[in-house]
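A lone chain, given as structure tokens: the form predicted on its own.
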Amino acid sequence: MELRSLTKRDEYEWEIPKQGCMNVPGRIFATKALLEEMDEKVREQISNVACLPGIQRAAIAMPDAHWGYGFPIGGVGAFDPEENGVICMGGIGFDISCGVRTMRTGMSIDELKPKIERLVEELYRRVPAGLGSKGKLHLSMQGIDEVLRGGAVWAVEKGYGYEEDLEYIEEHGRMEGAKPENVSERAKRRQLHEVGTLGSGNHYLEVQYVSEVYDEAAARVYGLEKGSVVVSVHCGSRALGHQIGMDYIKELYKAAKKYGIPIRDKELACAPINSPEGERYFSAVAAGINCALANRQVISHLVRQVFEDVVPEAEVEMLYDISHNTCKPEEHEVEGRRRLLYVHRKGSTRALGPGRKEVPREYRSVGQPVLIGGTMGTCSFILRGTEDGLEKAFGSACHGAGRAMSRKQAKRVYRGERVVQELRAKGIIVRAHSWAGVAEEAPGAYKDVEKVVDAVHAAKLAYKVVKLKPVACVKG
């Protein structure tokens, strides 16, 4: 991206000045080096988002931002319904509520190593993964409606996990406002056999350990110490979420025309939050969020069963579960007034600061855990939300490293078998259902996650707590 079109606010914050039909400026949080790596489309897309009605403060991009559908991936926009604010499909994406769940095991990496080979083999065998993968749950249409209303709460009631898990899931495991009747039959049918499945693409199940502690006090609050083993699951609402996006993009485009909303990109199809179309779409998104929360809860149950069989001395318990493709109604202070805003986070993780009621009571003194997935060959991070982040970015942070090359490019450059061999030489076991999928997700296809997270930390959006290194990864 060319820097001459931007105003430098400080070393980690850059502004696209308000001009033309922009209602607010654009803001990009990044180092100069990360900014120069970004596609020019990021600037264009953030400028387009800034033109949407009811947007507050700024249209925002994170350090991992890259070109996406409507919004850049790594984009944030908060809209006030009292100012004709909109809900925008491009600000949520097709993989509704894709997110990360991290669980503690109560074990150290030294204790686990003798059993890691058998453990990863069982995880690969017993957690369904891959394109079109189907789980053991075969639901009826009524059963899917129950999932869409109940989320992780439904899963726990069916015996997949424990009541105490719900305290450590956003929205306590169930998003309010979901209306399954506003989700198409086709979307539901696509999900009948997919609850409890990992899927493909950048989704994964990873065994990791804490390699570095940056904030001892926060790490203690989160129950982590150097050498601790955790398991992280990255997946979303599968085919159902994608179909919701496909179903509503046309309806929202018609709504934008109906209400006279000027959109500079068809992919920013939207409707006023308080319109019938906007309310229907939000209720469908809430249902998609519940689908994703139920999906991760069932997968967690499968992971616990594997640990019980292979490593019975482990105690697999929830650390946190947070999504990064959502629209959430949240209270934020804007111009000295507390407002209810609909915060769109597209490839951006919620990162609420200390004291917020949405944060589990146990973590409230330090802020919400922010789970940032890296690549299977590098590392991931756990950060904590900050008060500065609430002011600067509505309590938002990056969601990962961000792609440096497209999936198509990656498959031209890398070979899946070779990637797996190279990672094995580094002590990282990868079990995958597709060599092409491994090539697409090769570590070299992504930006440097450490540089991205360092920029988030330096910009005070969220502070580093621990670094996680992978020892085993299951891919679709």
The other form holds:
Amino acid sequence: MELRSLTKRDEYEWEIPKQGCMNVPGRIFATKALLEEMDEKVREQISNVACLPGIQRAAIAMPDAHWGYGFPIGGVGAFDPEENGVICMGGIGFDISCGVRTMRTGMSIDELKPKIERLVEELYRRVPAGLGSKGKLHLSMQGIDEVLRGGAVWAVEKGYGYEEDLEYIEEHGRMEGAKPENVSERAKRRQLHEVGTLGSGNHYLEVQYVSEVYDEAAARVYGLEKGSVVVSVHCGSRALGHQIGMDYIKELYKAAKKYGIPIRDKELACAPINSPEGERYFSAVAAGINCALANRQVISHLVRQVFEDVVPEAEVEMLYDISHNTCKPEEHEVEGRRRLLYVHRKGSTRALGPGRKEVPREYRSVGQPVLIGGTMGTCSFILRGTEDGLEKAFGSACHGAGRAMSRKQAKRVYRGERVVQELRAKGIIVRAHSWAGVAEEAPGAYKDVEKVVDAVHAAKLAYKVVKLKPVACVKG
Amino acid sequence: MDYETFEHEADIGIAGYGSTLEEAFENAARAMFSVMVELESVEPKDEVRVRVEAEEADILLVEWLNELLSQAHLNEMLFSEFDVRIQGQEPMRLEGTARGEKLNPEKHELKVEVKAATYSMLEVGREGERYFARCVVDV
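What does the same protein look like in the form predicted in complex with the partner chain, given that the last one was the form predicted on its own?
Time for the whole complex; same chain goes first.
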């Protein structure tokens, strides 16, 4: 990206000055080096988002931002319904509530090592993943409605996991405002056999261990120490979420025309939050969020069953569950006034600071755990939310490394079999359902997650707590 | 080649070409399914009919592609051959046929799931004698 047209606010925060139809400035959090590598499209998309009605403070991009659909991936926009604010498809995307869940195991990497081969084999065998895979749950249409209303709470009621898991999921495992009647029959039909499936693409299930601790006190609060083994799941709302997107994109595009919202890009299809179209879409997105929460809850249960069989001495407990493709009503202070804003996070993780009521009581003194997934060969991070982050980015941080290479390019450069061999030589076992998928997700095809996370830390959006290294990875 | 995929930073672009708009739409569908599977491995045994409509040709393309993704998923199928007929204006009405077979991981060389066709880089038009239909698909 050309730096000349940006105003430097400090080393880690850059501004796109308000111009033309922009209602607010654009703001990019990144180091100079990350900014120079960043796609010019991010500037264009952030500027377009800043033109949407009712946007507050700034249209924001994270250090891992790249070219997305209307919003950049790694974009944040908060809208006030009282000021004709909108709900926008581009700020949520097709994989509604895609996110990461991390669970502790109570084991150290040295204790687990002898059993890792069998563990990954069983995880691969028993957690459905990949194109065309089906879950073990087969629901009725009525059953799906219950999933959409109940989220992870539904799953726990059905015996998938424990009551205490819910405390460690955003919205306590169940998003308010979901209306299954605003989700098409087709979307539900597509989900009948999909609850409890991982999907493909960049979704994964990883066994990881804490390789470095940056903040001893916070790590202790999160129940982690050097060597602790955790399991992380990255996936979303599956076909139901995709179909909600397909069903609403045309409707929102029409709504934007109807309400005279000047969108500079078709992908910013949107409707006023306070309009029948906007309300319908929000209630469908909330249902999609619940679907994703139920999905990750059921997968966790499968993971627990595998651990019980292979490593019975492990105790698999929830650490936290975040979603990084969402729109959520949250209270934020803008211009000295508490307001209810609809915060869109597209490829961006909520990162609430200490004291916020949404943060589980046990973690409230240090802030919300912010789970950042890396690529299979590199590493992941757990950070904690900050007070500064609330002010700067409505309590948001990055979501991953961000791609550095297109999928097509990655397939030219890498071969799936070779990538798996090389990772094994580094002590990382990969089991994948598609070789092409592995090539596309090769570690070298992504930006350096460490640089992204360091920029988030330096910008005070979230602080580093621990680094996680993978030992085994199951991919769709 | 009358269809192709093209580079996009995070996802992948698909494009179809033809001497008519219909042909370009048919080839765009082949391009999209080529992201998911080796097309040669999918025999056109069974057939599914679809209908979609839209005010504009580009929106119609996305509706067509997304309808195919939904139908493929609902019927647990993969498609490799397509026929398209487009009639009318405002709305434009598309009637199409997709041929393929049941998804079988033993037989089909599977690649990556396409979540949806999107409005990103969406363009339908004509260059000289040749029609084109392209967009980015979310994977």
